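One chain is shown next in structure tokens, namely the form predicted on its own.
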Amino acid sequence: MNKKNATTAPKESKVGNDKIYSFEKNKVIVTHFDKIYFPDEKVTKGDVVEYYISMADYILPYLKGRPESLLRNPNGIKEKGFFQKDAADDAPSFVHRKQVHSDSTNKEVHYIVCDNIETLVYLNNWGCIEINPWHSTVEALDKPDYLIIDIDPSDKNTFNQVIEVALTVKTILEKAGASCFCKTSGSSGMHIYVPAEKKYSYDQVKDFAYLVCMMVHDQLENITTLERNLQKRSKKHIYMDYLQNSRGQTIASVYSLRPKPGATVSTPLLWDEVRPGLSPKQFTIYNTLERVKKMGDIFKSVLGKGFDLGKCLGNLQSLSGKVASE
């Protein structure tokens, strides 16, 4: 399995089937260290923990300050997992937390905020194979750091079709004047991110994502849909999910493992790599650290300078006018 980075390597000791990780004064006990999480690959709970420790320097910048919706798979990927949001009450002192009012339940939710490697390992011990942070931080919960378009295929679509949709999204965003970055979902789709830099509300970002998705659908209506309802949605179309851009929504973080066969990882890509023949199954627990050490963190600009919404809307309006007049 992956070797740890020297900057994050903890001291370790084993007691029976448990393992104790010491991060200076803070200790995290990982129970049932040898429990199988991915039966076909023989990947254990301990392997998952070791992966996240090895990747901590790369994944933590995308987790710090963000409330976490915990997807827990304590018995591995063969059993259905479950989400848990209100999870901070009994957490140790090194785990940071944020109380957020839920309008849907009219209750206060005590979220865990993953600000350090100890918390990341603590979440792994709870069965969090996948890590799901908010799109905004506790500094500005109502203003996301990025826009997301989730390209979500049906079982009838090919990954080459996913690639076609992703490249069309990129083309439209570039014409709008917005830089964008992509990653595999770690499953069958792709995620496209546009830096927003906390400049706009979720509704503003969502409306812009909807406009982009509509323009993509106009070009690729034979393979795409914006219909959210599964009963109404064609099983031969790729769903372009712009509704991910809502307060409290989460998606698998960049560099997150997914509880899927193959122990795949949601991995950032260079746009030159997004071409026919690419497969999300290429990126796994076994090779992600090596790839990132070689290429660096090619996703880091997602947390950088945001797009100018007014200019982007003007550019797209101009583009629509040209198309209509032709």
Second form
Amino acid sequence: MNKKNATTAPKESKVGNDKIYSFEKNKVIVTHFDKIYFPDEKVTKGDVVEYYISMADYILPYLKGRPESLLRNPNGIKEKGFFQKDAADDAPSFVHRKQVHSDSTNKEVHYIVCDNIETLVYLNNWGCIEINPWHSTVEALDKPDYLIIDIDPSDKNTFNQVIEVALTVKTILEKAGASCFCKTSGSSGMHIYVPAEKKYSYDQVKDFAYLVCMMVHDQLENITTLERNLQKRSKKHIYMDYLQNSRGQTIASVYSLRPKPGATVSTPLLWDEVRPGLSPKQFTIYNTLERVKKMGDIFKSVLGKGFDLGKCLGNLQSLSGKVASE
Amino acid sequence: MRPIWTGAIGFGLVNIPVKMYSATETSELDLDMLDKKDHARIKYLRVNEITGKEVPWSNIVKGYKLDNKYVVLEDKDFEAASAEKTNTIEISDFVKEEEVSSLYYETPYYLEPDKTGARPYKLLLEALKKTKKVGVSAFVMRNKEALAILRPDKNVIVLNKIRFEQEIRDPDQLALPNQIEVKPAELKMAVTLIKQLTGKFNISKYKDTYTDELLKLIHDKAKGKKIKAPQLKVVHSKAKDLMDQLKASLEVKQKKAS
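If the structure you just shared is the form predicted on its own, then what does the corresponding form predicted together with the partner chain look like?
The complete assembly is shown below, putting the previous chain first.
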């Protein structure tokens, strides 16, 4: 692998079923290196670790400073994983932690903050196939860096319908004057991100996302729903989830593997690529590094300049005024 | 949990390999000292009392004042005085637990058997329960002689460090009512009262609320003193209401800033 300016590749040594990675400063041990995680693809725990090491320079900027919700699949993808938030006390010193008060349980939770490649490997060793960072950083836990609209289809929807919804979201956001970026969820849906630059509270961002979703729903009433209750939600509609914009909520990070058949990756897309015929299954552990090397990190601007809520509201108001009078 | 000590329980001719874990954790908050003006963290400096200059660690030694002069101690002096390192918690006696006054109790630790120690560990645990006895042991922890009792607690053997006799003060300097006679009727009344209030000891009833209260206050403070806006009822709000609400939220922020 040729990696310019990249993190120096770690030295590796194998002891029995374990592999020890020696980074510049720290060693991280990966146990049961050859354990099968994706049985159909024969992808092992070791393959997952190698993927994240090779992608570290691209994924770490989206993890640094963010508390992690750990989704652990220590027995691979055929068994149901479990979420863990509180980190063990015995984590090595390179694993940074952030104490966060949970209002719901009134307890202190010690989140792992993935600030370095060692921690990434450490998380992988814990069975984290998927990486789930907060939308805000420890600098400002209550001010998200981006707004997210999670387009989550039912089994009955086609990916072409997902694309239709995504493009409608983009149209509305553009009319509002907010730039937006998208990625495959790595499963059957798509995620749209709007840079928010720690300017607004989660509530403000969530409300704005809700507003956008309502307007999209007005356009695509027959295929979308905003019903959050699974029982009440139609089985044939695409759910537009704006409630992800809450403190402590997480979704799979960009470039994160998903514990799904096919070893798919949540992959950023150029809007030009978002066209009927696109399949989210084509982006996997096998080709993501190659793609990102060729295209560069096309998701970068998500951490850049944020939208102006006041201006966006003004723009949307005039827009909805027009729609209403039509 | 990370073991803080590894070794073995010595019990007759049997050695039970075990790992020791802290059984307790503090429920206090970590507070940092800050400069009131700019909230910079306060840091300690070790300074020479005479020159006022900072002294690096490498130039710091420890000394004991004897006859107005300091006797300086070096690492090898400490080594010479410290206990010989062994890795065994040798049980010397078994005693009834109630014979050990709670005055002596210090920190509790959990002992966990290694794979090979599982069977004898369980045996010791059950035997302690059956005899209602605890084991007494002197062992070396962090280079210091330590005294402990080993007692069963449900399914785990707890090693409770206990204090040495010389660490307990004599209460004879307290003014205690040794001479006063207690009247039988009064005693009877007091006993009745105790019986009425007797229940099973339930630790869960008692909570360290100070830390929780303090934390709550910290979080309220962090959120600002603004009156909590009523939770947004998204269910019925139309797009327009939401827009108005969002605009209002921006105005609040501007007002606060100016």
